[in-house]
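Just the one chain here, the form predicted alone, laid out as structure tokens.
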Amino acid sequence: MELPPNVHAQRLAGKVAIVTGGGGEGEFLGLGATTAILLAAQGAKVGILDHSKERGDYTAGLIAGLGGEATVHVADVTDPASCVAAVERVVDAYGSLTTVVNNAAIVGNAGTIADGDLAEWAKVIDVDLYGVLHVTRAALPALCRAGGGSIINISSIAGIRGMGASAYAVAKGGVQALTRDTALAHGRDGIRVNTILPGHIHSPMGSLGGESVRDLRRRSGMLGTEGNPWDIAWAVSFFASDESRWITATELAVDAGTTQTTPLSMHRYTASTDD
């Protein structure tokens, strides 16, 4: 594996950091991964939160090969319960907490808003929103020891377009108002609290519908080049340093400005594959 260029070793140092979701597997690694990665290089402690040991364990095998240091723990993160466990192992093995990730996430198949599953909506909806309620809720109590912190939640640009992804778009605009509701009740408590909306990038998430839907995201983009994890693992090392210490409640995309044009502005590049 191959890091970015210019990882700064000590932008991170002193800083102990959850990512929950951040498991991987093989070579192409998601958001959860790279972002665990990116701040373990970058001189942080990381906390890997997973639903699977074996993917929590890759990644971080991934961080012991760089030098970094991290350590996995398995978490439901649509149980309260567990987010508290991990969150309190955490800090048992690095004695404080500075920085929370809400990376995990599912798509799921909910289907419209006319006639979907509604199971499969409160399963989205669960993973998706309350996943980042419960785990912020676990570890509110160890920001506020550690004299606050940052806590970076990943959203999508999905929760501020209509795109037709029903549970999921509801469940991320939704993690957007916690964001801002958070920042505002815990401000004085020195935390900050900020979002990421990842555009169209290249993930394995967002690989669906084959390399000419792949060629179309990129050309959708005002800069006409593919996005990839490693661009939002960039975002999340910034909020999590101290060079945002006067930034909260804001949303970042980071999506080529995607959603700063319309699809008539953008038709010349996405009528033909002609750039």
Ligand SMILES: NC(=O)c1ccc[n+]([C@@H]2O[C@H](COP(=O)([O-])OP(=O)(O)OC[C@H]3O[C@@H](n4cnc5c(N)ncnc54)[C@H](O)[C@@H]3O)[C@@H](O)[C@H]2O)c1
The other form holds:
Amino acid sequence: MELPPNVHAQRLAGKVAIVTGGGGEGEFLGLGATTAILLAAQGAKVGILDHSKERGDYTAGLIAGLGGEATVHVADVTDPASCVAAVERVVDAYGSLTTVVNNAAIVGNAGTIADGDLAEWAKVIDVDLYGVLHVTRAALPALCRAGGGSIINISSIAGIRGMGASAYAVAKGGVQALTRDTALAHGRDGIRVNTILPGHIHSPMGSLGGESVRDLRRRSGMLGTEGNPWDIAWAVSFFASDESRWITATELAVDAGTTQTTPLSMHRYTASTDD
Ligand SMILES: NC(=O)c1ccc[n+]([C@@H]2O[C@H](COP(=O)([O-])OP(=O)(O)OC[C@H]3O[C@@H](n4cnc5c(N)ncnc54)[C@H](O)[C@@H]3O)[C@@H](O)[C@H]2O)c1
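Show the same protein again, this time as the form predicted together with the named molecule rather than the form predicted alone.
What follows is the entire complex, opening with the chain shown before.
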């Protein structure tokens, strides 16, 4: 695995981070794994919280190979008790907690509002929205004890645009509302809470549709270049660092401008394969 350039090994020294869904496998890593790796490569100690031990161990092995520090904490974000236990283990391991990245999510297969499966709707909202709530509640006491910290919630542009994403979109919209509310409730504790909205990046979750769709994904952004999970991990790094000390309750779309334009404006780029 090759790190992106410009990694400053001390940028996050002294930070202790939990990354939910930080597990990975193979060479094609998702956002959780790249985030855990980039935080660790910049000096943070990282607790990887994942319900898959194998995936957690895989990312931890990559971090160890880079000389970074990470431990794996098997927990299900839908189970409040397991979130509390995971946070306690991270604090036991590293002495404090300063940073939480709520990344774990599923897309699910909830179907449409008219005839979708309600049990699947509940499952997606349980993982993607209640999971953020449970981990945040579990982490808040430790963040307060640390004198403040940064919570970074990973939403999606599906939370702000009609994309046919059904329960996933509803959960992600809820994550954005929860971000603002938590930022207000805990601003005076020195806790910043921000949302990142990844766009159409090339990732294991976002790789459906084959090469022609991949090319359209690339061309649908103003920049016309392909985004990848490292692009999200860099944005997380900024919110995890003290460089963002005066930024809270905000939403950052990391999407090459996709959500700031219209299909008609982009037609000249998306109608053909000519750039
Ligand atoms: N990949 C994309 O294109 C894209 C686009 C927009 C937003 N996002 C968001 O980015 C985040 C990461 O997505 P990704 O595709 O990179 O996934 P990822 O590769 O980070 O994998 C998700 C991880 O979450 C873990 N997980 C799933 N359910 C869990 C649970 N109940 N408890 C604990 N761990 C659990 C899985 O084991 C897996 O390791 C998600 O919040 C997703 O909604 C992704």
